[in-house]
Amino acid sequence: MSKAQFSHQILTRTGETRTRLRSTHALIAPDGNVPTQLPGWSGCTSVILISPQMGARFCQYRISLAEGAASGPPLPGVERFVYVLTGTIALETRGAAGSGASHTLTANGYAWLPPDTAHTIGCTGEATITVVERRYLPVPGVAPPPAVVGNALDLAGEPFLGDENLTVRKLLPDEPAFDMAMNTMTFRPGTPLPFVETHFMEHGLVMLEGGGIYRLDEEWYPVTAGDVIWMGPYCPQWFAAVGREQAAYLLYKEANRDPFRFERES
């Protein structure tokens, strides 16, 4: 038994976990994940990590697909973003009059699918994906954009606020038709965010590699690959990479909409 496995057993047997849920944020560590069945998905193990039940305005899942697995559709009016954590998936989209496209997405591959886009996600081996879903907020006179498919590693990273040690890759166009942003942030060892951010947009975050310290509101948390974080509106937030390896995360954020459009339902 490794030291990490031994430590995990001790924590489990004594009722300890790194998971924390607060009114303004949540840290979801893998040790407490509980699988559930999502309608229409077959051959999959699904974990609902972020949802409206905790106060969020979107949902985020981690789905492990076995050979022959198949996806179910999102609800009407719901957009879907898929990011491949491990393995390879096959994405099939279907348009009007039988038109469609086929895509093979490997690790760090992603796809954004407009609401009500007929599609299937399959797997011929094994794969793990993270999925973000939310109700699309249209803008009068602006049509929803077409699907976007790519791989994060094919994109040129940009220094964040001029810091060459912190690289951002923007996975979706920053255009009025898109109501969400999906980015990856990569930190060289020891690199922090330049300031404590506080804003009305909420976040969903998946640690992809490495680790560090995350400040959420008035608390500081050690985080590592596999952790998921929800940051609610106006939650003060800050991160610094710790250790000898680079750290990276995938980040969801609301974008390009008037704040009144994000009011919670009463």
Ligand code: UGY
Given for the second form:
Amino acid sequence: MSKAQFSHQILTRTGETRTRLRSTHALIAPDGNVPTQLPGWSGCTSVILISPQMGARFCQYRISLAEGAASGPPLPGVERFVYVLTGTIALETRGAAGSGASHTLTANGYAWLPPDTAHTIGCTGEATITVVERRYLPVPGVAPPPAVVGNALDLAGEPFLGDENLTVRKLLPDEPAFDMAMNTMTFRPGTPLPFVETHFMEHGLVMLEGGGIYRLDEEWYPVTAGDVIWMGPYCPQWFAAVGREQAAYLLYKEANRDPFRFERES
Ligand code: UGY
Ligand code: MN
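With the form predicted alone already on screen, would you show the form predicted in complex with this ligand?
The complete assembly is shown below, putting the previous chain first.
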């Protein structure tokens, strides 16, 4: 019996799971994921991982696309961020007056789409993506920025708070028109976050590789690639990479908005 089969047997025969749901945070381990049908997404298996139903101010999905799959649109006024976990997707955007663009996104490729951008995501092989959606919070007098498309592997990154062992890659421009940040954080083995952070901004996190220990509020969790975490406002948070491999995660964070904006919009 392989190690994976053995772990699966333990989970199914003991009713055990690493998943935890608390008022300030959630750890969503893949073993408990249950797919659902999302409007308009065809040929896809979709799992809603983070949602307002658990207390979050945003949604995060994992979507597996089969050959010929196609996306559905976000709701009006909702911005969408897409990150390719595996495989390749085709993104077509359609602008005003018939203008449009086609992009092929491979693993670690990403796109941010402003609200009400007509687009489709298709797939000619198989792919898995994570999608973050939130009602865009406009700044009076500032138009939403145009779409952003890139690949995290093309970004050099910078040391996080001066730590050369911890690299942050900012996938979106750090400008007031953007109400969210999407970053990857890559930890050399043994590297911790420099302090226990506590902040107003929420996070949605996908472990991309490696693993370690995540402190969330008063609890410490072992985490590994494939896990998803929601950190609510002010949830004390800290991570250290454990093992001989580097650890990396993709991180959603609110940005550039006054807390009152969230009150009014919710
Ligand atoms: O920038 C951040 O908020 C980030 N360092 N938080 C985290 O990794 N949990
Ligand atoms: Mn943080």
